[in-house]
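Let's start with one chain on its own, the form predicted alone, as structure tokens.
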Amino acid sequence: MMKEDTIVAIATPPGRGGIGVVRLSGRDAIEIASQLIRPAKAPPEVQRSALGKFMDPHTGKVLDEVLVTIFRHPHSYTCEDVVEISCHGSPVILRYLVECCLECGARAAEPGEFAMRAFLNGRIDLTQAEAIRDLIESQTLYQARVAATQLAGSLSARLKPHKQALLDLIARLEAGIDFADDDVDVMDWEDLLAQLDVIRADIETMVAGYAYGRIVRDGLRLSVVGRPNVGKSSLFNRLLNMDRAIVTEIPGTTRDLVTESASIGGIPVHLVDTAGIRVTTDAVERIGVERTHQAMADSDLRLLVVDTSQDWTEDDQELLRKTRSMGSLLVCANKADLPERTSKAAIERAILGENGEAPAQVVVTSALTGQGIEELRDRIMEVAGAVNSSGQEGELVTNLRHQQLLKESLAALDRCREATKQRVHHEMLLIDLYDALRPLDTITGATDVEDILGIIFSRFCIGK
């Protein structure tokens, strides 16, 4: 599937730097580079960096001293001939080198075209192509590690046995229908159910794991809410380990949303410090309160801050009711350094009194002294569903498209399971099995008809 044209682009970020790289890929990549680069030694060795000089094709003068690396197909990223020219990182030199390549017959690469050619030529599958973007955009080391393992094909490797199991089921049912006269054993109903359950169980686990995978990929949005002067901004600064929000003893200091990002457990957490919620006649503060309600609704997790040095109020109870109705909630019993008037047990009783159970955890903290902050960070990850089983990070479903396709496959498996229980004819079961296989193919790559025929004829020895 190699294309005929040769593409070129600057492969390093915009701006000045010590090194800048121009990449060529395609049939004429080596020929175009040889017209512009005079090698110190001829000919340059394949997959070895060689010193050369970038010559102005119009004047014949040396413009830069460069390093040239040649990769012959199929042993390159795109499975095509690839040349990488490392220049000094001057934007002028890099742009001019690209212009010279265009004059020599190359075409400017489209966004992502090198990765697309790698996919089209079989170097990487779709999950690996998507992992490249995640790796580039990672903000924490943990995100980078997850993307790197997916780039190595971990998600495809996890799905591979399920695809193979589906192919085996399809092949056995097809063989039983089409080659009934050749003494092919018809699959037992209980055996079919057992194999379907094995496939279903792991795909169901992967679908459920998307809640954590999405947080790993996109980060967690957390809003810090509460009445005025309960220590929201102080707690916000503690979680950031920096003085980002203004802190005073005057109620209503924060009147607008203050946002900042921090890494908690390797996960990017987008913290939002909000205006204290109260009834007010101040027009500016009222707008801040309205924005607070919007931030609460948009967040993945709400951190309700309560002042334990004050009595529990009806306003606290109303805030608890509102925040809990919006989704995941964590309660922070703050100002533990001051004499206590509202205990952790009293807060838990207030939560319990709402609906007979305690859906929100309570963490005792002091934003002033740092007491309980580490526990608070742990609870934030726990309540948000970010408790990952060790060793599984490379197999996380971090992409919404993948999750939707896995859900489609799971739904088809459920239909097949119910039909199997009712002893529906094998031809009808095959429809559901193909429907379960198709979404997995969309994630990892298509299954050919030859794959199924190969299993039938190699394993069942038809026609002997």
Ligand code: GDP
Second form
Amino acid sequence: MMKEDTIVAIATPPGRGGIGVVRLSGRDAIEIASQLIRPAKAPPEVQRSALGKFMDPHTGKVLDEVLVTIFRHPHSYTCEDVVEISCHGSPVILRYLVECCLECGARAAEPGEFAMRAFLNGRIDLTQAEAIRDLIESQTLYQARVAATQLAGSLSARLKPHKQALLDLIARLEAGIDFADDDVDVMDWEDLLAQLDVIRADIETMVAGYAYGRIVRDGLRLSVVGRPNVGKSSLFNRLLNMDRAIVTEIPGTTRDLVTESASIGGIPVHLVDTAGIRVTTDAVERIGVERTHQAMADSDLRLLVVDTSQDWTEDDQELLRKTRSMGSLLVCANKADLPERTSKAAIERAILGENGEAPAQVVVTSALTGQGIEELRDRIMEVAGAVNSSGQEGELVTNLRHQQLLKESLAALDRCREATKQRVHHEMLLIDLYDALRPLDTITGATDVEDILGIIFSRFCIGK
Ligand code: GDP
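Next, give the form predicted together with guanosine-5'-diphosphate, keeping in mind that what was shown is the form predicted alone.
Every component of the complex follows; first up is the chain already shown.
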């Protein structure tokens, strides 16, 4: 179904470029374009590009030489008639072309409105719409690859059999209740439990995979901690040199502490500089230290750097204690190229002496020679949980919205399993089953009771 109004927007980024594209979508898209563009030869056919001239409707003068591509519904990005006009990339021309389209009856598109129309017209589901956004925002090729497989519908495809199974269960229970006199075969308890377990196991795996998925999507926050002169900046630079694909800064309150972002193995790593850590009585400095502590606590992983050419100090011990209490920790025994005063074994003993909950590994490095940097890089990915154990990139849950909905579904499945074990009335089970199904439907954007009714009637042939 084509919407009434036709929307228009510049589809290319702001600024000057080789070309700039104005996109129209809606019922009058082709009509509006034909008022403004005079084709060089014949008008373009379906999904063909044709050369033309953008004529100023006010003066009749040629403003630009353009390429017009027509996508007739439903074979277009939005499923509506779409016209893409490629101009030379002058912001002035592009803006004027949009203005002319508005005068001809188009409406300025809202952010994301083209993708939203693709969703409303049923060409893509919500996860795919979200993947478009992720793809555009990806900072590394690896992120782009994950987004691209989601754009192809991989997450929805993984959810589909579970939704179907839940619908089947609901249909059978609904039939048992509403049409109890009709002698419909309702499953037994063990069968129900077994089916719930299958769904539950996979959704639980997906929920667990978010730890990695989140890191792929948002990047890893790594704070580098240590006494002055132990080699934090040097290690930092070594890590950055591994892969020069520099990515953008991340927003947030601790932004001023993030000195660099880099890509390690295709995953963006935001390095948080915590050089300012020390005990102080100065009020202003205390705020800085406070903020640094916050950044350390907010990090996915802390890297404590120790200088092995020096003796182990009270400060090292204090930093070890503090960082261990905050979560994942990796200790870097740096300056291994120099004569040793503190051994790896001594550091491991110091770690054992602290009763912190989190495990800590020690990696021997030299920022000077590059020794151990490769291992450090591997350990960082490993300890932070940034290693994809499933090996299935496309089905990764990278989106917080999806994660929360999956958790909701999981909780409902658990309630349902408990209720099943206690042999409660089917009507109560149905509440849990609906609660488990609804979030999955919300993930793909297809919350529809009609589905359930359809299954009841098609499967059980009631109404005989
Ligand atoms: P930070 O204060 O912890 O950031 O330490 P820096 O990275 O600025 O390093 C302090 C000094 O130690 C510099 O002179 C570095 O060149 C030196 N340094 C850093 N790492 C190593 C290393 O692995 N071996 C040696 N020999 N010197 C290092």
